[in-house]
Each structure stands twice: as structure tokens, then as C-alpha cells.
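Presented as C-alpha cells, the chain that follows is alone, the form predicted alone.
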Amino acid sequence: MRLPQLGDLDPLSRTALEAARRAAAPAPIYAVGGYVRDLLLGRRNVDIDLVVEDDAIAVAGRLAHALKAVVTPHPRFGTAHLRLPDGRRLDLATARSERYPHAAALPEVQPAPLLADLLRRDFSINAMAARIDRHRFGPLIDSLGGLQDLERGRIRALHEQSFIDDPTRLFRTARFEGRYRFIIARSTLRLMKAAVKGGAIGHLAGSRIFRELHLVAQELSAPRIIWRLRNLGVLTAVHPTLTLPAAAFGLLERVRQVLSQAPSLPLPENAAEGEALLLGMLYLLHPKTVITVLKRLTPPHRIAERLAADHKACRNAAQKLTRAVDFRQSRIARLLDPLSPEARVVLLAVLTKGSARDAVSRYVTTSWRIVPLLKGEDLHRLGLKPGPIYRRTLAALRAARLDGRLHTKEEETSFVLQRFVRGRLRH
């Protein structure tokens, strides 16, 4: 494994780096963490860490003047995120050294020279760094055995306390270890199931924790990340309810294929990934469980309140379906339109087969689009005078299209005629 040249770089990452040099020069920066670790590994991480021996903010307001990026300082920690015009971020940092008062506190920071500052870091392959010099990138600056642990595929510590100072490394290991195919080193694994046995999680406010699940469930692996943080004990450590059955890594899969799909299979208004593989995880459990899981968890207000309506709705549609022997596409539109994307994707991977997992399907990729030939317009000039009969008469069109019984705007117009106007004239 080996750094690239600069000039290997892609156009944008080369210019952002050129600028983050000059912006702090005399001072050197320096490349670190995620995004040295994936530029040896071969991958592509859009988002930059930089890390300067000097004031952070300051450097980063002159490079965000001169890339035209939106700048977020955070004084408290040394810090500043920079969003560029291209939507890609880029974080930079003070180096510094960090000690936590208290278990899963956040940290008390000051400045300190690089080595210190890598030293601070979760695992050792995030704690590698690369000097960025005029038209140089590197030589690799790692004193810690990143690279030997990235060529070995492994997850390792760097502290005793690691887990205890920082309780969602517990998620970030798993997170890489599903992510890479990883192993966790042996002294890592025992440092984790110390920090649960031990109650760390315990010490981690609810919006903490819905945070690292949402980054876990944004993950192509999530399924397996999610089965292993279930079997270290991780997800019961959060809540004692959140005790996710066997089938539920099955359910997992399948949510995941369908969103594999999704080129392929139009799912209606981009079903959000991260919130789908969420609602996956919860779906087994019973609504009350699901209700003070979110409690503790404490997403944001939005979010929890359509996944608890969404878990709900959607196991009662799950429900309805299994029992039903009607599918036509109008009675399964009446299930779907409630619910949302997310849901609809769960609710496929539920339905593993036969003919609801038929009917559920074939609407989710073709018949949703099915609306009236007829507008608001057509109908008042067939006598219709606007109000909620206007509703009633789409809706009526609509289930008749969906069922096959109407094709074209004369056969819509001559429903219309004897279903609406003709029997309210009669009145």
C-alpha cells in the first residue's frame, strides 16, 4: 500500500489541498485519519481531514475564501467544517490533545504537536497522517503501526480506555469491520465487551447513540454491523427491550436487497436508505417496545414520529395483506398511499412470496404512477361545481385505472357522466 502523488489526485481533492497549503503556510497540514486510510486502501472518500500545527479556524477562513466554501467554527474544540460549493466537506482541526473528565464526555482539548494528536485517535489505521508540500503529498508520517493493522485487515485500539472515553467507538468498530471485512483485534474485542459489561453505553445521551445507528444503517454491510453490535451486547446496553430476534437479520437482508434495487426498481420518492434499514431493525419489535426504544434514543421529533406511524402502519398493512385474497391494484393502492417510501420498501422485504408479494411489487414499481386522465378543469365542465366531490371523482377514476376497467380519457369522461353528474342530477 502506498500514498498517490498529488497530481494522482483527483482535480477537485488536488485544488482543495493546494488552497488548505497556502491558506496555512508558513505552518505545515497535514492529511490525517479517514481520508489517508481510504487513499491507501484505494477508495474513494470525498470528505478531507486536515490537521494543522497552528489556529485551525483562522487558516480555515482563508481557505474557505478562497475555495467560496460555507465555514462552521467550533471554538470550544479547535475546529472548523468547510461545505464546498460542490457539496463535499472537509473538516480541519487544531492538533491537539484531548482528556475526557468523565466517561463518554465530550473532550477538554488543548494544542500539542502532531504525534500527540494521532496518538489521541480511535484505532491506528485512522491514525496516519501525510504532510501536504508543494506539489508533494506525503512521505506517510505512521507511528502507531496504522499501515501494518490496514494491511492486515485489522481493528485495533490505540488505549486502554478507548471504549469507556468514547462509548460510540463501540459502533465505529463494528462500523469498519462490516465496512472493510476487518477483524477486531483480540485485545479490541476484549476492550469492548468490557466497556458494555461495564455500562458504558449507559453514560451516552439518546441523540448520541440514534446518530451512530443512522451512520451504521447508512452502511452497504448494515445488516451484519447491526447482527454484530446485537451479539456483543451493544443494542440491549442501549435499551434492555431492544432485543432484536433471530429473523430480524433475515428482514435486514431483504431491506437491504430491495434498496440494492432501487436503479432498477423506481421506488417511489427515493426511499431514504438510512431510515429504511432503521424502521427494518424495529420491525419485529412490538409498537410499545418500538415507542421506548425512540424514547431513549431521542432522534429528532420528525423522525420519530414517522417511524413509530410507519412501524405501525406498516405491520398492519403487512397484516391485512397476508389474510387477504383481493389484490387488486386499487385496494392495494388504499394499503400503500399511506405510508411512506421507507415503509414500502420494509413491507416488500417482509412479503417474501406469493401473490400479496406479487401485487405489493407490482405496484411499488408500476401502478403508482397510474393517476385520472381528467383534471379538476375537465370535470367542472362536466357539470361538476368544485368541493370534495372533486376527491371522491379522482379517487373513483383512479382505483377504476389501476383495476383495468378505464384506458382512455372517453371512458373516464363517460364514468364520470353516469357515476357523478347523471346521479346527482337525479337528486
Contents of the next structure:
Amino acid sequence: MRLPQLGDLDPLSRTALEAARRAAAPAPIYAVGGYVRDLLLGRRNVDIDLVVEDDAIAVAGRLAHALKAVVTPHPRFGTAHLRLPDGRRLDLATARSERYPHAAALPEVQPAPLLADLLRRDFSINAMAARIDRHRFGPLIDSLGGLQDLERGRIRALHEQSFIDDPTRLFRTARFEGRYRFIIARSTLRLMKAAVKGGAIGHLAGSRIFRELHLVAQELSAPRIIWRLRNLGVLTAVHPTLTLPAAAFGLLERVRQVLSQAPSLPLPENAAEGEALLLGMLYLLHPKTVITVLKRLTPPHRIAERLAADHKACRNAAQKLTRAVDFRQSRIARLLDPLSPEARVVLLAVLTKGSARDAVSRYVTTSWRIVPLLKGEDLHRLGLKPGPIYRRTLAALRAARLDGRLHTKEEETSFVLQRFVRGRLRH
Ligand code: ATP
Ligand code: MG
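Write the structure block of the form predicted together with adenosine-5'-triphosphate (ATP) for the protein whose form predicted alone appears above.
The next block holds the full complex; its first chain is the one shown before.
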């Protein structure tokens, strides 16, 4: 494994790295962490991690100007975050060492040489650096054996206190293990188990745990990572009621499967994948347990509300569908229209086979698009007075179209005339 030439990178990365070198000069600047790891693996990673032995916030300001990026400084940690015009992220940090005032606290940091900065990192594979020189990377800086671990596919923590200082690393280990199909070094696994047993996670702020779970949920191998966390006792350490039953694994795998067919599903944005997985993880738990777990995790308010509402709505829809005999598309629409796209994904994963699944699948892939041909102004022309009746009429039209009872504008018109204009009082 070796680092590529700068010239072999995509043009935008190369431009960003060369601009970073100029912004830091005469201080040297280094590519580091996950970015170097993925360059060595030849794996696409659009997030660039950089370190300078200088004031990173000042360098970031100059770099943001050169790249027309938006910069967010974090003075407490001597870091800055850039969002480049094409959406990718660049993290710039002052080389630093850390001290944890107590277990699971946010660290106190102070400027330090690059080698100390590498030593404060989580795993050897994430603790390599390479100076950015003109047109090329300098030699790999690997004083902690990261390259050998990377070649062997091994995740190794850097010191005994690692998981106690920062228990989010428990999640990170499982995440890298699942993502790269690496092995966790035996000594590291021992440290992890001891940290879990010793109650390290109890000290961790809920929002930090949620952030880690959300990152896990976005991985392609999220099901196996979540399962690993469950088997290590990490999830019950988060909250004793977060006990996933055996069936949860299969469900998570099916959620992933449904998501991989997503191009044909109306999924609005990427971020939804993570939330669908989280919903899948919580699905089999009792609604009261979900509320308790969410209280512990304190996700952003909007996400907490949506997860709780989706959980309820999704279970409710699944229950109705398993008992149903009427699978007309209009009925499926009534059950599914209030569901978020993530809840629909989970519902599809819950319904493994049968008429309910076929009907739901047909709805989420095609029928959901069906709307009446008539619009509000057509109803007006037909003599309906504007008011709530419009919504009801359009809903009835849509239901009839969904069930294949109406096809043309003429049919819709006579449907409205018969049921809503002449016979208005009947409804
Ligand atoms: P990903 O590919 O998921 O972004 P990453 O390794 O790049 O993984 P980031 O969160 O982007 O992770 O962090 C960048 C680098 O910062 C890591 O590679 C690691 O060196 C260091 N780092 C991040 N989080 C921690 C942590 N909790 N403890 C120690 N070092 C960390
Ligand atoms: Mg990263």
C-alpha cells in the first residue's frame, strides 16, 4: 500500500491540497487521519483531514478565501471546518495533545508537535500523516504501526485508557470493523469489554451517543455493526431497555435491502438512510421503551419527534395491514400517506411477503404518484363552491383513480357531477 501522487487525485482534491499548502506556508501542513487511511486503501473519501503545527484557524481563513469555502472555526479545540463549494468537507486542526479532565469528558487541548497529535488519536490506522509538498505527498509518517495494521486489516487502539477517556471510540471501532471487514486486535477487544463492563458509556452525553449511532446507521454494513454493538453490551449500556431481540437483525438487513432498491422508491435525500436504519433498530421495541431510549440519546428535537412518530405510525400501519383483507390501493394510500419515507422503508422491511407487501410495494413504487386529472379550477367550473369540499372531492377522485375506477378526465367529471354536485347532500 502506498500513497498516490497528488497528480493522481481528482482535480478538486488536488486543488484543495495545493491551496492548503500555500495557505499554511511557511509552516508545513499534513494530510492525516481517515483521509490518509482511505488514500492508502484506495477508497473514495471526500472528507479531507489536515493538520498544521501552527494556528489552524488563521490558516483556515486564508484557505477558505482561496477556495471560496464557508469556514466554521472551533476556537476551543483549535480546529476549523470548511465546506467547499461542491459540498465536500475539509477539517483543519492545529496539531494538539489532549487531556481528559475526567472519563468521557470533552478533552482539554494544547498545541503540540505532530507526533503528539498522532498519539492522541483513536486507532493506529487513523494515526498516520503525510506532509503535503509541492506536487506530491512527503513520506508517510507512521510512528505507531498504522500501515502494518492497515495491511493486515486490524484495528488497534493506541493506549490502555483509550475507551475510558473517550467511549465514543467503542462505536468507532465497531464502525470501522464493519465498514472495512477488519479484525479488532485481541488486546483492543479486551479493553473495549472492560470499558463497557466498567460503565464507561454511562458517563457519555446522550447527544454524543446519538451522533455515533447516526454515523453507524449510515454505513452500508449498519446491520452487522449494530449487531456487534448489541453483542458487546454497548447498547444495553446506553440504556438497559435498549435490548434488541434476535429478530431485529433480520429486520435491519431487510431495511438495508429495501434502501438498496431505493432508486425506484420516493426517497427524498441521503440522510434518510440513517434515519430509516435507526427506525428499523427501534422498531421491535415497545413505544414506551422508544421514548425512554430517545430521552437518553437526546437527538436533535426534530429527529426525536420524527422517530417517535414514525415508530408509532409504522407499527400501526403494519398491524392494520397484517389483519387486513382489503388491499385496494386507495386503502394503502390512506395508511401510507401520513408516513415519512423512512417509515415506508421500514414498513416494507417488516412486511416480508404476501398480499399486504405486494400492495404496499406497488404503492410506494408507482401508485403514490397518481393524482386526479381534475384540478381545483375544474371543480369550480363544475359548480362547486370553494371550501373543504374541494379537498374531499379531490381525495375521492384520487381514491377512485388508485383503484382503477376512473381513467379519463370525462370519467372524473361525471364522477364529480354525480357525487358532489348533484348529489352533494349525500356526502
Ligand atoms: P470517517 O471515514 O467515518 O470520516 P474518520 O476516521 O475520517 O472516519 P473523522 O470523525 O472524520 O473519522 O475524524 C478524522 C480523524 O480524527 C480520525 O481518523 C482520527 O484520527 C481522529 N479522530 C476522530 N474521532 C476521534 C476520537 N473519538 N478519538 C480519537 N481520534 C479521533
Ligand atoms: Mg473523516
